[in-house]
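The data below hold one chain only, encoded as structure tokens and taken in the form predicted on its own.
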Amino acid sequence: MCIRLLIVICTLVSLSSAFAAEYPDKPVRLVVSWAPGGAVDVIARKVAQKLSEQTKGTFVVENKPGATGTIGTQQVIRSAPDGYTLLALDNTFALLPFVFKKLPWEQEVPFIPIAVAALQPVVILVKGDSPYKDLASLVNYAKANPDTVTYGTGGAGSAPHFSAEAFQQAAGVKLMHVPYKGAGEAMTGLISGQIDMVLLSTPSAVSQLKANRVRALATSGNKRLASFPNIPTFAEAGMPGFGITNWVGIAAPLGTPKEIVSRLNVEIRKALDSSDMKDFLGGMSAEAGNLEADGFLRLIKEENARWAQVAKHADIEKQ
């Protein structure tokens, strides 16, 4: 009996290995839970391109925006766990428990985290001709004039909204929130002078920074941006306690075979290590995530804990 059981186990292991080796033998859908053109979408398309090249398979991006990313996420977690439907998501996922009274899934993490594709610092931006020349001048004015300095976001409960709430708590200031329909509109509002500042991830700010339409007062992260070395870190600007970093990751439905998850992690990390991907991310002032799947899971849980503290002291009403 023991010999037969051993034969069965060996057979299953061989089949799983063979399955992983042949994967993918049909198109893989990479669902982006945001509209085309945003940081998640742009990075996901580059990852899909690299995976297609490396595996000789076909990875296709599909955009399923809506409801703060929950529509696309829900579609993926309800898909067959066979490795042929994947999810591209960002740190907004860690905010969802503090945005909605009830989510359309029960688990804390309703998918298998595969890999972090990119880490993106957050920059605080003012208009190019703003009177605020550095972070200290903005913070000092905001302290002396509560609810006067305005900041724009892509809407209540969005990642920039939470980032701005975290900034207010770290700086000890009270700002006035001006919600827009999206981060792009908030940037337009900043450039036109409708608002005083925004906090956005670097990919959303690069083009406007290069055009000198906006000025960055500080960036998150432990080092200055290679593409914008004149921008000080928050620590250098006098706020060492502010360390928000956005991320973009790839995940799969629960139950996806471990061999497939492992294969995808290896392939994604291989893609991130390529020179063209490094140049691509560098051009967005982002960097490769390069985390094992377990590291990605820990990141999500750490982010949940961080934003729970921010939400506890912020005036963010759940939908």
Second form
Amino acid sequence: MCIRLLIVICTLVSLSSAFAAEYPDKPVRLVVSWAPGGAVDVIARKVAQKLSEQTKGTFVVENKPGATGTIGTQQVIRSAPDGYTLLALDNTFALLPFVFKKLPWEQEVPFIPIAVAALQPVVILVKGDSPYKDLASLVNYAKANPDTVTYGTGGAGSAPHFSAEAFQQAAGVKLMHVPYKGAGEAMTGLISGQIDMVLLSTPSAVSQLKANRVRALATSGNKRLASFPNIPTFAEAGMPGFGITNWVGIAAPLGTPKEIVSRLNVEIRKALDSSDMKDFLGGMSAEAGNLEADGFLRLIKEENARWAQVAKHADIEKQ
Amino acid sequence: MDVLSNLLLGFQTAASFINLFYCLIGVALGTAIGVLPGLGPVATIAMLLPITFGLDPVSSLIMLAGIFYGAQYGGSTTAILVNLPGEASSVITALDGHEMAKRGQAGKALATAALGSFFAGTVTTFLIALFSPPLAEVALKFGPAEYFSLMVLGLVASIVLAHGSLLHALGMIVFGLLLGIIGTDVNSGVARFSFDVPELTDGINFVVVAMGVFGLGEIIGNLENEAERNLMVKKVTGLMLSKEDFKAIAAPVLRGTALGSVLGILPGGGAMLSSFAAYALEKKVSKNAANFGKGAIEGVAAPESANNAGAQASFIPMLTLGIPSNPVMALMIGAMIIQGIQPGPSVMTEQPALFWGIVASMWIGNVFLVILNLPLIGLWVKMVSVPYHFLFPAILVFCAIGVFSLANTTFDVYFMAAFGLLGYIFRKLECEPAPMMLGFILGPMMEEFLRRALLLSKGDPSVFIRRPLSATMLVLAAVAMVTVLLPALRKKRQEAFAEED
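Mind sharing the form predicted in complex with its partner chain? What's above is the form predicted on its own.
Every component of the complex follows; first up is the chain already shown.
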């Protein structure tokens, strides 16, 4: 009896490891629920390239943009859980419940998080020749003149909008929201002097920071950015309570075999450890997200809880 | 001379064997996807990005740029031959281009488009080389108030597009504006008229509407009287331009190029306006105005040069400021980041070979395009003489593939079919779709800029007349409005509209 059980277990184990070793034996679709060219897309493509090299398989990026990423997400979570359809998603996912009245899924996390590909600190930016030289001067001015300082976002209910709401609550100020179509347009608005500030993740900011067209007053995260050591952290600038970090991660439909999920987690983290990936992420002042799959799940749940708090005190109308 | 040595560096980079090769591949691919209806540069560049990973950054960007302006060339081909504009800019080319094709002058129309585009491409290349940084600074002076006034001017000009009934034209513009309302409101984030269909929350894609209303509508119309169509394409005359033709298109090409370069520099939809604006301007100033809409060669030359100039000028904000002026430029920025280059003001100083190499490759690419396209004209024209019952299923298949590639969804394909039916009804009712398309494109942008301008001025509408650029454009719009309305009031509308009898 015991021996038979052992044999069964052995067979199962060898089967599953063989399964994981053969994966992928056909092309894997990595669905990006945003338009091509953005930060999520660019990171997903780099990850797909590395995974293709490492596994000798083919990882293809497919863009399914629309409805704040819900169209692509919905499609992936309804796909066969065989590891051949994956989702690339970002921090926007965690705030969807506070943007939409109704979502096309019921669970809090309707997929298996696999790995975090990149962590992107959020920086607060003003124009290069702005009178605000540090965070304190901006906050003091905004406190004295509520609804005067304008901030741009990629639209109502976008991630920069939520970040700015969180900032206002943490700093105890009231700013004026100027929505744009996409974070890129908000950045154009900032450097052409239409608005006073934006809160964006580092990839959108790096090139303008280098050219001194914009000035960063503070960056999120526990330590300063390696590429811009002059920018203080929010804690150093006097706002220890503000700690939003954006992320880009990879997930699979619920029910995807454990072996595949852990194999992908290992492969992605191996990719993140490679020197060209480090250079690539370093170029946009982002960091590799060296997390276990469980850690990623915890991250999403923590984010969800945080945004629930922010949304409660903000006037963000649900769709 | 600094610019000369920079250009020399650029040509040295671009003229290396490998870069010439990728430039040729880029423009050839661009032409091909431009010719295939619906399949646009965004989908193509996205599909080709993985191939560029292994390439040198300069080579890959030269190729991707080639796809973009090559597609502008190719896009006019289907617009002229089968009335299928695959790009916003070729909607206007179809107006007179397809009329020319119907009269057997498809070859002439195609040659005009190719030569006009080449001229515009050459001028804009040197514009980028000489004045990129100061021009980009000017573009930044354009705030929401200026954009709004520019759109008002564009909308007023769109009335001129119509050559039938003024009432029909106005109705179509309003219908276009209404279509444009569908989608998420930028200011409040509320979805409007999406009826809980997630595909509608981002609005309707321009290409879906254009392919349906123009292309499918045309196909249904042609099938209704196939015999007539076959008769029409038999009489193909002169493929090349005569001396008189060259004379006729010289001024329109110059004006189109100038207008396209100016509007193309503006980040945020400026380039889209250029072909509309060039056509409207030409119809106002041309001696041949009465023939516009009936196959006037000027009506092809002006918008074609304008859209190519606009396409190339849209590289200026991208290369010098790192600001994308359209989805293709956003994708180019993504391609640069993947290559480890942070696009922005520093590219010019830190990577001069890359910057000037791309600029020089644009001119080389334009030469390739002319060499590639002129001999092809004969082939394209023959394609039209293929019996229609073989041709139209092929067109339909390509339309479906192209529209699917926009967002990888079948929803858009069904939606295109619905718009095809609408397009047929419009034909029956003698309502022209071009003014509707302009309303559809401009409406959402106008709303966005109007509301942003008022938000920033804290609700004070005088911002539109206090800013000189904005005020100038509003005055121009008012003048245009008066010139349109005056003859109408005097019952002499023929002066402004070539009335069809």
